[in-house]
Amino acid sequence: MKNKYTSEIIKEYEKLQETAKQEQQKRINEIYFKIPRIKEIDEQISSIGFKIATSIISKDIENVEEYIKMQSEKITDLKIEKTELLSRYGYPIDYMEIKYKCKKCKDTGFTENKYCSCFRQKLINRYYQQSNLRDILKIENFDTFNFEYYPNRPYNNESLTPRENIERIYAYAVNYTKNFDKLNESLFFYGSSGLGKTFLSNCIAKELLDKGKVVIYQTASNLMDIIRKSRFEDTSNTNELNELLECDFLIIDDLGTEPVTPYSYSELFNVINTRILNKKKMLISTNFHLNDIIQNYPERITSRILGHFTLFKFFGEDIRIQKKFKK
């Protein structure tokens, strides 16, 4: 996939180049056509410089260095000859030169032979547009997090009050996604509805997005829905389905509201399973408890959860509800 998005960027990146060429030579034309002297001017620095290069490789010139430097000289006069004709016509000095998007590249999208800055950020800006939470990422992110809506108090059975619990939940989202390329682990929430299960699974997808990683969410109806068409009505594409597959971080939110069949389970197998050889990392949220999820999914699927994801517990009061009273 970043080979797919890699390429794109790269012809980009030559319309660019090509279309700053084209725009400069529309005004070279227009500068030649209100004033002509300044095309002799060019005309003159061009023949100098021939000049010049021929005199070295002919050595026909006794003195070449005085040559070069009354002949320099020639061309420094022609420059500020150029330039205030170009100020006296009321156009910016460098109306001529080429313009390109990123000063930094020239629209290369290298610099030192590494990635531009600019083109680090186009990489992104796909990841963005891939991951099916570019708007959403605006208002759900750790900086927007409420710890308010979980109460300081004991809940039912719990060890923990729920701020407790959920504050140690977000230090380890944000220590995983500091750490995400050095850690081999896939992450499972559950518990109750309007916790902030899929909220803080988006938290963490916008600070990997935002480290240029490739990030898909994915409720898990849709996922069977795309490998569905994928198998069966549109066979010759398998790029989504490969990209579910090969993304660096794949998000299944609300598991369990896929349809109940063994296809479903068998595929929901095949995409956990064959990501888990390939070391690809997860993060699958339920609103089932632990014994549903046992009781529900076959044992294949239910020994990959607990032997390769870290379980983390959501309780408290349902935030929707608690916003609704506020309203």
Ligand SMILES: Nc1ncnc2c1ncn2[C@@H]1O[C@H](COP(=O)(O)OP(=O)(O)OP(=O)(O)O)[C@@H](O)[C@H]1O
Contents of the next structure:
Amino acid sequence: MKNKYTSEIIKEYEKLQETAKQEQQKRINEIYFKIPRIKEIDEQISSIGFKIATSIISKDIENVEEYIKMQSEKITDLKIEKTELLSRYGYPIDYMEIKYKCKKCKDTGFTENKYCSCFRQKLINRYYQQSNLRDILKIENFDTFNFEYYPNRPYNNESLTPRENIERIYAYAVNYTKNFDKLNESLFFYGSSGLGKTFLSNCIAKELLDKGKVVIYQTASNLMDIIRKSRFEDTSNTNELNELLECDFLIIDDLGTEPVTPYSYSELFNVINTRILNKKKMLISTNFHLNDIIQNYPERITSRILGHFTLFKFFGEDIRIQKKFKK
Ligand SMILES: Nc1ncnc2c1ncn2[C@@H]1O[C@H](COP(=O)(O)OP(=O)(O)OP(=O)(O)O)[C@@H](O)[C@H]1O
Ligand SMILES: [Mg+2]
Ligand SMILES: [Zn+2]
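Next up, the form predicted together with the named molecule, please; the one we just looked at was the form predicted on its own.
First the chain shown before, then all remaining chains and molecules of the complex.
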């Protein structure tokens, strides 16, 4: 996976590690200032550590094993005193430890000689120009989801009110992210414009990213562009393309807005089908109605979608328009 992004990301990790160390040092200094006894304790611990290390080659100690045991007990006592002091002063007991952004790889980008999921995600964010995704997810997430936009009165011939319907979909989505690892099921959101399909996709994306899952979010037309470009222009991008098939969760937004060509169908089919075979989950959203989809896409695509995805219909009143009226 050698490309211009990789070296950029490696530098980013070096910075992250440095920052983590600096932040830790700041916390240590703060504690030493507020609780001087802890500084003494740390000094004692390191001096005992030194004694243990040198005892092995020392000739003056008769029973080395016994000696090491005694010294280790001293260290344990000191450590207990330290944590008691920290909590008595209202600090969490791990306050003086180093804190990494990613616990899995300790901000190195690698675990067990493989790229960590956080590394893959960084690469994807660059390659798929998702760098602004994090900002959107701060605004559009399960906590900010507003049910008020969905009227709680009968709507056309639907058996549920728009409110009841969205409550059901929301609960399903929350549960989906909670049990993500156990499920082998993809989601399909359809319905008219401005009903929160993209919003709810973002809620799911955020929850999964927070869990350390590798997520790609793209509109169908961007996705087609990316595939086309890398197929015809640059062969070094095949690894990033692989992520379309490999990533934990692929969100294809606005299906139906992509330019329609036999080529785009076959690429789309390939991605969806390969992921299904590899038991990889996806979310597709569209403002097509089911009939339109059946009419517009080849049967081999629609039968896969209808067979492997759980379908959710969004209905109600366009939230974009409601927001405008409010203003
Ligand atoms: N539950 C919600 N709470 C607050 N704001 C919402 C909610 N759902 C949607 N919105 C806002 O309403 C607007 C339209 O929502 P969104 O883009 O998710 O609709 P959509 O169903 O994806 O529409 P389209 O089919 O046109 O893509 C956005 O500005 C979004 O932030
Ligand atoms: Mg949308
Ligand atoms: Zn990591």
